[in-house]
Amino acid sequence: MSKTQYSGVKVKRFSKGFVIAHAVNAISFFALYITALPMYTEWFDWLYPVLGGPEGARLLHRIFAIAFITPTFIWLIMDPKGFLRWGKELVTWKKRDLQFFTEFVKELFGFKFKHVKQTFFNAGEKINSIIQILTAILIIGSGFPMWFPDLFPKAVVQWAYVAHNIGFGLAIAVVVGHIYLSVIHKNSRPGYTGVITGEVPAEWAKDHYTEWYEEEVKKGNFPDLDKDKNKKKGA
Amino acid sequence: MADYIKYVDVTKCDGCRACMVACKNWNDLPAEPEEFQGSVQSHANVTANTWNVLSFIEHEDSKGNLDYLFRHSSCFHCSDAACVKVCPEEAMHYTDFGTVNVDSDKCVGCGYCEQNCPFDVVQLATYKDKNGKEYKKAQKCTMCVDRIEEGMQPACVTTCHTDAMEFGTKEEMIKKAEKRLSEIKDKYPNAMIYNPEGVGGTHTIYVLAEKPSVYGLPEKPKVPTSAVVWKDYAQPIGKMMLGATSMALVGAFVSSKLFNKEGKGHEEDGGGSHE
């Protein structure tokens, strides 16, 4: 376990939208992973009895893309001010965006690295972030032609499956890495509990994100942790 | 095993609807009353309960006279076949006798092979269990396997009394399918042998006596390029990113262990850590 030690000061970081928003993408995700799997290769078969038979499994995997597809509009409504920030950062791409892949790739193997300044989103989260709303397209997109294929032309059903498989295989993979961070990746970990409480300590969020850290420092939303350390010395 | 081929000529064919009550029979399958086509056709193509559909079209030749065209229709059992491509369960394979059938115990009904038939012959029927609850089954003709692995011929073909079908070995029935193309050329210069190589070739080939699409059937039937893609590419493809990121985040584990024994490894710019 991490020996990293907090003062205790915690900041908030997401807004309950966010959070619910999460939760629902997050829970719905790996259902729809669970249900399909038996489909996707025969070495999970044994989850027929499991979910109700097979067509079981095909009832709670379309009741479960239904709750997939309500994230957004759950973070956009409760939420739109954080919704439009993300979507900013997302087209925002600077050197320091860059210069943050060579250090994470440090951090990820356990080497020495140095905090690259990063915004709210750091250039992972983006990308990230990138990834799984085109993969969410590809994923959902397609999902609708295999459920209804008497309302589509034959050719786009069958591309459909193909769409599918593409966009769950690559959606897969980014999730894998993404939950390698933030459950087992000490560095990271603070982050997981704050996507569910929406609060992470003070000092991991300014190493973490600094130039978000001090942007709200300066609005004096959050408590400026450098004043506080040079009080403490100087006392 | 070899290769065991139904062979269909066309011309021979005088629609007496034989074959599909013979098939009907033999696989207790049950009647489907359809609403009236607008010709003598009973249903407009091959079901999930109707494996075997003569088809009957008025058409003009190209000096204008009227032909009436009948065709026996039934599943090709593709050598190449896409529905056994996309098969997530391997219930859809193919027999000793290299024709196509379904394990109606490992069809879960999920309709993928529905979707990617070039011929569209693939359909799914809708059971009740016990318990009233509704389930599917991809159904389509068998070649009626169980009486070929008794040394008997389909049911369509043995109850054919023009001969207009004959079941036998694929050099046999392809040598029978030459010949008899040869003998009408003559009456019908579009007359061809229909046995598709976008699907690897066809254990039903036919003797037609116009173009493929003068019967409904597709010119240049191949299996979907998408089931290629996602079958041959998309889903290896997704199956090994899987196995490469878990591999890569074991290695991360392991490396972050080995190299990050505290659990410190970050340092700032001008100025010490704060853990």
Second form
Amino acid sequence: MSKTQYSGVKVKRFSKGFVIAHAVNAISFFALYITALPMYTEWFDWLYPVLGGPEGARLLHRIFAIAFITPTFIWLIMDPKGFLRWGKELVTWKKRDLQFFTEFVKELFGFKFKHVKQTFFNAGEKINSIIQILTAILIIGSGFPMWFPDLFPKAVVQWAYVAHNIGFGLAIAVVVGHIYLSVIHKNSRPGYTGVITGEVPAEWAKDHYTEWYEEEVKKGNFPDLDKDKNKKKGA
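What I would like now is the form predicted on its own, since the data block earlier showed the form predicted in complex with its partner chain; can you produce it?
FYI, this one's just the chain on its own, none of its partners or other molecules.
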């Protein structure tokens, strides 16, 4: 189903807490990356005047480092139910989650595929979340010895720089894939509105998160699209 085939019916996918947390996470991550570039290599020294010189870049990097830690708490405080659901789904894996990847590869490269029933987060999003958690731990954990070198042994500080670079390298790779799928890929980009407004096209949600959508229909929260289609056919 292409983007142009969707009706104007929207359903609520993400809470305001998630939307804000996602925005803070994205902005702070890219700000950290940009402010770190001139400190990492001389190729980006031209950024120093923009960032207020070496001291300005270092200060901005630390400010955004603090911001980078906050999204988890923002989401937890503003939407504890959604946060706990996310945590539960990350540790819940079924056979269909493995089947998802076979069909996902076909979809990614433009081949004919079938949707595998998924819950609120599909298997690909679970993997993305797990990798982002691990890289965040690596980045934040290594950041402390770099920020406060006097409090740690010299060897720990030296290895912290290595771990920090590895963490950001892995994180960038994951982010590039995440952006491609959410903004560029034709089958998944309709869901991009979810991280902006919290809402996504109903038909798209039903196709990609069938089990979750059907649960919401039973609760009376979402329209029964199949029932509506049958009514139109009988009219």
